[in-house]
Amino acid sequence: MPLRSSIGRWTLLIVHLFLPLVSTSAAPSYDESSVPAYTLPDVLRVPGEDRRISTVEDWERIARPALLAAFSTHVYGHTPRVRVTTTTSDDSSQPILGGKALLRQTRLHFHHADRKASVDLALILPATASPARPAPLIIGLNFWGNHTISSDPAFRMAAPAPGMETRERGSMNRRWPLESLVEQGYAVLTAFRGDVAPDNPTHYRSGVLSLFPDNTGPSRMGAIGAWSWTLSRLADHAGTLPEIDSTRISVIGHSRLGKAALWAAAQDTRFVRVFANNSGCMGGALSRREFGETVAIITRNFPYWFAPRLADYAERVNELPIDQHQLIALIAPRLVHIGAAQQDLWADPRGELLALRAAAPAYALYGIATELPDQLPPADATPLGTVLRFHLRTGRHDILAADWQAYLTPPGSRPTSRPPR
């Protein structure tokens, strides 16, 4: 590894693991006694209404579309409601992992008015897969490139993205267990977030974002909507191929990219299931209880990441009109499960849990009952709920195969130290 390269890695693991000490004007608490009162908002009331819902048909058509626009005005930014033109180039396939799976390489091209922008898809195809037996989808975001997530030189290497660092090739496919997802029947959609929206604040407009000029105000979408509008993209580009089973596509993320996942999925109901694997702030953990990573801190570090107004509760968390619970009951009545890791007090493994816990209601309007405990659960035991669903597993802020084995274990099941065949 050359010598600028380590230590261009060491200053970055460096700089994660003291920014929020430095950065910010107050440090996190990672002491549960100091977690303040606090009220959730109902997750049945209409935001800005005195009035609580009690069917199914008035959360669909008031309740829930109220919902969505004060996440868009307050946390993510307003999706634009644009019709965008998608055209592909650059299609190549070859066989991998020793004919296990086909490697489909994509250029995916946007155009608005006379704007374009592109971004490089990798599609991973279990050799079984055929329009007469289609691959249900994992659709995901990768941090550094498509070429990091597999070793095999198949994988095209990603071009540097403005503002962010390279990475080598095969450097992330511990996140990545490809293998195994080939071999439990699964196809898998990938681009890089840095083709999408450079993670830097200098340079995130410069991807998808430079199709949508008028995307300005307090309420225009950051890195975050962005990487979310893109998911919703790949859905589009998967629909269009008959060896993936469209009615079966989930969404995936880990860290910023957990948090892009659910606003992903609150918007786009084709997304039938969702892994928001350590998520935290602003993901899958509540803002009001103020443990670890914070409104105040996250808007700090990553103020591109949202649309701008959420700044303006920094200090004042309890006057946000919502909180992450009511973002997991946008997605009712489909899957949400969110994996949390023992060390990582950073995104709030308990505040992940008492959100999926407070979002219930939601789904108990569709019948769906879910027994949630208010404490976490043993690390590394079998995961709990059925459609809300959590697990806890021992280590650090990471996105491990003990995770995956986790979200693809049916409900009621313990994971194996191997996924199953």
Ligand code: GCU
Contents of the next structure:
Amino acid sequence: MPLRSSIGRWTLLIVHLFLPLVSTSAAPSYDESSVPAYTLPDVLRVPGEDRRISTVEDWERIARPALLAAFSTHVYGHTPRVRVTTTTSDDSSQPILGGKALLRQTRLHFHHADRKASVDLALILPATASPARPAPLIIGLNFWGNHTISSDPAFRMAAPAPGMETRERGSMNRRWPLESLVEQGYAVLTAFRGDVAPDNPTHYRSGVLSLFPDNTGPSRMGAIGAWSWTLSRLADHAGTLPEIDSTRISVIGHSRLGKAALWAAAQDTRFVRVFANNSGCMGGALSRREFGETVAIITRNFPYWFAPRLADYAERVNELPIDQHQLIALIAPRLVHIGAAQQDLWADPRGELLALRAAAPAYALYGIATELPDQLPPADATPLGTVLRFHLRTGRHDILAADWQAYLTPPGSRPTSRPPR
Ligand code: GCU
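Okay, that one was the form predicted alone. Can I see the form predicted in complex with this ligand too?
What follows is the whole complex; the chain from before opens it.
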């Protein structure tokens, strides 16, 4: 064997054995002192250009579209801008929660070219809502099926999604404090993420993504793009309901669905408030901190959530043309509330607070002053902020009644002493 090629082989072997030890994709870090030095992209600079904007008009006309394009190209994939027609079937209504609300279940069908997909919706409408007194709405996908958010057998069982386990009726009640929401006058519209895009690397295209055969290439949208797209379709549907106040639609999501909620609100200005719960990496947390889950880790474990191009940045996160504070900035001047949990270091609570803080210049363009600290507040305290809001809850990665209570606490008021049921 020629000497050169045997040296080459040894080098290759050594690189293979030791690269994982030096690469950032190795173990996650939870040590604040090992957060690397980083510089965030300037929120007011147009990505890919030297130009820095200073007016709302230029923000909306130049910077916002460029930022949306950058997030589409490098992170979530391009949302197809095609006309999809929707029809509904299986509409049924029945009283729930002892008559405090009406459960309306509808199947939403999407048609595009000769393709079809459908999603089952559950709308929980306060009995007090009427066309004369339309209710504010909270839209959010659920993890395990509409039947898991309540023990009431009126909620239809979700069809099993390919490649996903099934969960029992009522098993996610803790995440959906419906009675308390209805008592506060909110309507809730939800659908199962598995109906929309099964959360599985082999099957994720079998839901709404099957409508878009041209969704290909390194910037194609993955499951998060599909979930976000569908959140907007739920807003379309809400716009047809006279008992819903379509000027007061909030979007909520926990964890991977929190990432989707932020991306939906960034693209769709009908969402006047977004509640991103424990959304972490590629949600509310800064990527450049490499604290907890990193771009390297998430693209290795969940490549199908994103545009394939995101994986190019696994080992060079500082070259990403954007960071997550700019996703939040895209939502300006609307309300963004990030909820973190004290033990959920994987999602980097401090990285989320810092991303919110760093989005401030976009809000300042609209004359909205924001004041957020750069250190985490005490857990379970009144949420910080007014338009850019943050709370830290004690406990683990989850969305609980205490989180909903924080999201619905009007800015400047004290939380009620009794947590919602
Ligand atoms: C995993 C993943 C996170 C995600 C979370 C969830 O932990 O790494 O990015 O937010 O699942 O959706 O619960």
